[in-house]
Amino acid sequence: MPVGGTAVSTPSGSAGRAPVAAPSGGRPRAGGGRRRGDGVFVLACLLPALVLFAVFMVVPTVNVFRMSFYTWSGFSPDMRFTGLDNFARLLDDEQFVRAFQNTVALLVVVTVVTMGLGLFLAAIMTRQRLRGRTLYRFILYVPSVLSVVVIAAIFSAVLDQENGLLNGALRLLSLDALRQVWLGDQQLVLWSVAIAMVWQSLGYYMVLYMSGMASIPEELYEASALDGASAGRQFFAITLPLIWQNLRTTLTFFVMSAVNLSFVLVRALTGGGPDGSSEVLLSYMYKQAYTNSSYGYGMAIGVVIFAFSFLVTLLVSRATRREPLQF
């Protein structure tokens, strides 16, 4: 019958039934409850990870910043607030300046050599038809799965002054004039640590770059070869731009991990010697906080390391930013 001047038709068989009004908004209430239930489930799954992250990452980081403003031995109950005095001491600490310089030198040298060699070897393994390249890849990758302590022991044996493999090979080749005290010479020890870092990291990043290069279509190389492009031209015009995002990610990751790797290798290989010539920021912080009983001063060094790592990562990210290419 007409309702408000408009005729409403009733389907057959539905006479006498009242129309059912739809919920407001046109959406069933059950869906909203289901979404809320999904949110609670996701939160319950994430809660253990968030708690662990807060306990083992956020709280210690905040504590490092807090303790950098105190003078404390780490053991006695006497804790004295000194403000920025610990940071002022850093400017006059020659050993800290030397450790900072060593850290920067290792980051620059090891990063350039590792990334450059990794790209070069990955390109050869991917583009060239080498016999036994699977064996070569395995040999290069093995050091990345070894413990850093094992690597330090290997290089201690290789670089030993009297019975080391390197000096022994030089003696065998009648090149005694080239024999050196590799881990005892202040001019050579940092280079020895750098070689160990490169050897440990090279295979891992080579494999990462190989996986990126393997996904590039072969048709691009074939078309460029028809245009007369050499292998070097293909690398810089095709390979490098198409794996740039992979390179950028690994570069940022390597810069952050190299700070920790340098500490572990220096601690196990040289102990910072001779006379602090191989000291890095993390090893110097460890000595001040846990050996010299200058916990507050060590935490000030930790704040500098945190700011330095964040700044370097930011600069690397900004410097390598570019529009991603797709194929």
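Rigid core: the largest C-alpha set superposing within 1.5 Å between the two forms. Positions refer to the first chain, counted from 1. Since the structure is predicted, the reported quantities are computational estimates derived from the model, not experimental observations. What changes on going to the form predicted together with the partner chain:
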Contents of the next structure:
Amino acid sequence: MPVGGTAVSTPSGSAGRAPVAAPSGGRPRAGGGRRRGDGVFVLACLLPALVLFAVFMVVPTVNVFRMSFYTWSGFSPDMRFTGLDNFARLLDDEQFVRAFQNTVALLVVVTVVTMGLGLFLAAIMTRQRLRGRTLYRFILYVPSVLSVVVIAAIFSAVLDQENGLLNGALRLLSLDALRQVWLGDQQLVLWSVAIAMVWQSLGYYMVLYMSGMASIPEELYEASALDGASAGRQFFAITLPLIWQNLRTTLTFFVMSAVNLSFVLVRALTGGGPDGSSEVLLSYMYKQAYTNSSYGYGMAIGVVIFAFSFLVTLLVSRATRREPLQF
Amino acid sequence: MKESTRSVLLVTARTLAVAGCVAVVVAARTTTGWGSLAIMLAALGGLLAVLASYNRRFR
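Previous: the form predicted alone; requested now: the form predicted together with the partner chain:
Full assembly next; the chain just shown is listed first.
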């Protein structure tokens, strides 16, 4: 840290590297290490958080794994150990496979569309001198602060078969052939949910990318412009590499929201219907555990969700790892 | 091959690979079954592979 024009460096991990002066009146610390009292104090500070973490995170997660080996209704005192039977049942459950397919489809489509649009809009808002861009930013960000249930209500109104905004607009434009039962067609309903998810999260990711882009020094763009770089070239050679850490973070968010947000939206917008065609993994797990009274089977689905989310997040992290650039 | 031509070809190939993977995911969802799910997961793996190949030169 520069102090009075002099740079003062703090030795880090310097055991045996540099002599450290003992505090006055105290014993000299062997090798610059902490005193035993410091460790106790740190442990005492961490203990409440560790206890809360263990009680509310570790124990329930372990219980999910444990319960997946039992058959239990969720209410009765009878719990029967059935080993891997719940997982074997999953293999023959077509509805589970459909829910898994829907989750993967939402994960891929919503991530690609939201990330592409978010980056595009963020680049325009940051690099182009648009009139009223603060207003655009506000309008795009508003859905992010709304409750998912409110968004479900909005999209129920927009996608209503008879009086919905979308079908009404198509009728007004004499495009009756394009009118659809957006929430009642088994092939279309998941994409209606996907549109709602993109609409809800686009502004959030756009603002996140904008914050990364705003921190890039203007001189880099000026220098590249002098070298004849186009706007597209600047985006791929300067902007994208310098906001890479933001992109990595948001990719993890996308995985989580594809699993979590889709559940709330499906639950409030379609209830998993029609005929289970918009069911996602979490909504199916919820249905099995709490509506169908198959708690153990629901927890087996939970284990699959955990493994899938963990694996995808790990692969994303590995695929996108790079040294952060200093600028 | 010129460096700029190679770069354009690489970007085009990656874009097509991403579009192809997304199309496979959308198409495979229309039929329910473990086979279709495996195809969708393979397409997801393809997207991650494209991402990793783009990122490789920055490591």
